[in-house]
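Let's start with one chain on its own, the form predicted alone, as structure tokens.
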Amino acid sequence: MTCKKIILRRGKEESLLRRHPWVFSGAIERGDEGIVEGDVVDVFTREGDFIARGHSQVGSIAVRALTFEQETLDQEWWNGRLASAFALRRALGLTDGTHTDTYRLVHGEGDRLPGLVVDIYGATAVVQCHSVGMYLSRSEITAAIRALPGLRVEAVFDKSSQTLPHKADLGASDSCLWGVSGGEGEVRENGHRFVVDWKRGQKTGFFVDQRENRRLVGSYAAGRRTLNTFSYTGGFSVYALGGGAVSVDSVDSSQRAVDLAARNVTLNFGPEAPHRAMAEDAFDFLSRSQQDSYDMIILDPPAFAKHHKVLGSAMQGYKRLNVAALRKIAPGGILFTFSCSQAVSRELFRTTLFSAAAIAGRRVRILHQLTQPADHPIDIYHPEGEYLKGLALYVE
């Protein structure tokens, strides 16, 4: 396999030698003429030693390494990478479909496929490409998914139009790559039923990364008045009701999201379930809520900090949100609070919660330190893959 070459500045190969899969633009001394975004390129040291092969891209990350070997990235290679990812999910007990038929099959760098996400929703695999290189490899990805023995999918749906670089003019549209998909379907997660809209919903349609944290919420829900903010399609709400919550309020700024949350609650518990779905800003809702009206509150906001440049203002947002919840929750209440911002470290998030508790004047104890589930693995050489962090707090 002949690829165009990129030469690094002297001494800039250290992270790649430690198998970190990103090459930053500032580390590059020069490259061959004619390299365009999405090309497969070889990365060499200034002394001429091969280090990695990967997809070129425009931006601060100039190359996403796919392999550290001089191997051909043919269909057999793609089949092997996908088979490795599927073997892990099978070992986790996620692939038999008995109680759960939705999970993440490919988690970017965690599965040595940077720039690619594949989520399984029953009989549909939803592909989301975050790089031009992955988008241009969709036919190989689709063939590799179809070749997986034991994966029972009938359609592969591409949901990449919103995640590709804005300047990449590829004419991307969300549509089927193989099979027939209506854009939504019903799935099961730990025995609960959900309607997932992978065509119009956020991310790939459902926040599969909160599966185990939703289960934990359910275990604390019995007898509690529960508020689920940034509720999206009601995942935490369904688990809370399933765990015996006496009432659940789902709050999200999107009317379409709360309508689907109400639909998911009805799907599991019928129209008489003690549930209210309200389209409202979470900050505004908390500010007007009565004191002690909730015994359990879930805060699962979108990423406030998508990059380090806005980290300071993002942390102020997390602090303000958690202060509001801590002031309103009833004594003996449980607060589940999360950050999905990759730029926010676990330590920084915990420090922010410390400040919020001090400002609210509440005595708080940590019950659980939360993260993403095992089907969102973190490559040990790529610590940035640990993006989801959370705390379950007991508030006196």
Ligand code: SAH
Contents of the next structure:
Amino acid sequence: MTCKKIILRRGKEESLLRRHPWVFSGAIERGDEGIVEGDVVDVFTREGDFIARGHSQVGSIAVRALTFEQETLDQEWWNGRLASAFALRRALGLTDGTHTDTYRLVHGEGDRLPGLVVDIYGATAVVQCHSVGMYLSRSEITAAIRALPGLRVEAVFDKSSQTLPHKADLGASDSCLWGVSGGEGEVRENGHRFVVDWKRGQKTGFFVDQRENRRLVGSYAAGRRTLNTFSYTGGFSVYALGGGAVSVDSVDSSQRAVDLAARNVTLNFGPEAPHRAMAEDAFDFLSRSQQDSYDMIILDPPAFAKHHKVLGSAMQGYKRLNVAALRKIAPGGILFTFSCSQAVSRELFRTTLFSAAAIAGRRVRILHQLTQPADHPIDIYHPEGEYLKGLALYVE
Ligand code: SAH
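The form predicted in complex with the ligand is what I want next, because the block you gave corresponds to the form predicted alone; please supply it.
Now the full complex is given, and it begins with the chain already shown.
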């Protein structure tokens, strides 16, 4: 396999030697003529030693390394990477499909496949490419998914139109790469049923990363009047009702999301379940809700800080939101609060909750420190893979 070459500036191979998979554009001395985004390129030190092979990109990350070996990235290679990802999920007990048939099969750098996400929804695998290189490899990826012994999928669906780099006009159309899929389907998670709309829904259709945290919410729900803000399609709401919440209000700014939340509640508990689904801004809803009307509140907003540059204003947003919830929650209430911004560290998030508690004037204790589940693994050499953090707080 001969690839175009990129030569690093002297000494710039340090992080790659530690198997961090990103080459920043500032580390590059020169590259071969004619490299286009998505090409597989070889990265060499200034001294001429091979160091990594990966996908070229336009932007501050210029190469995402797929391997640190001089190996051919043929179908067998893709099959091996997918098989290794599947072996991990099997070890986690996620692949037998008994109580749960939705999980993340590939989590980008965490599975040594930078730029690729694959989520399993029952018999459909949803592929989401975040780089041109991955998108150009979609046939190999599809073949590798189909070749997995033990994984029974009937369709591979591409959901990359919103996640590919801005100018990459690759004609991604959010449709099947193989098989037939109606665009939505029913899945099971810890025994609960959910309709997932992978064609029109957000991300790949469902936030599988909250599976374990949803279960914890369910375990605290008995007898609690529950508010689930940023509810999306009602993941936390269904678990809260399953755990015996006396009532659940789901609030999300997306009408489509709350419609599906209502449908998911009905699917599990029938039309009489004590549930209200409201399409409204969560900040507005909290500011107009009565004090002490909820004994459990969930705050799971989208990433407020997409980049470090906007961290300051993002933290103001998290603080304002948490102050509002801490002011409203009844004494003895439990607040589940999350941030999925990679740029927000665990420490910073906790400090922000400290400020919010002080402003709201409540006594607050930390019950649980929450994170992403094991099917969203973090490569020890790529700490940036850690993104989801949460706190379960007891509020007096
Ligand atoms: N907790 C959900 C996932 C939340 S994703 C689950 O377990 O499935 C974040 C959600 O916040 C999205 O559904 C988005 O529509 C919603 N959202 C974004 N901004 C909002 C706002 N200002 N008020 C209410 N919802 C908002």
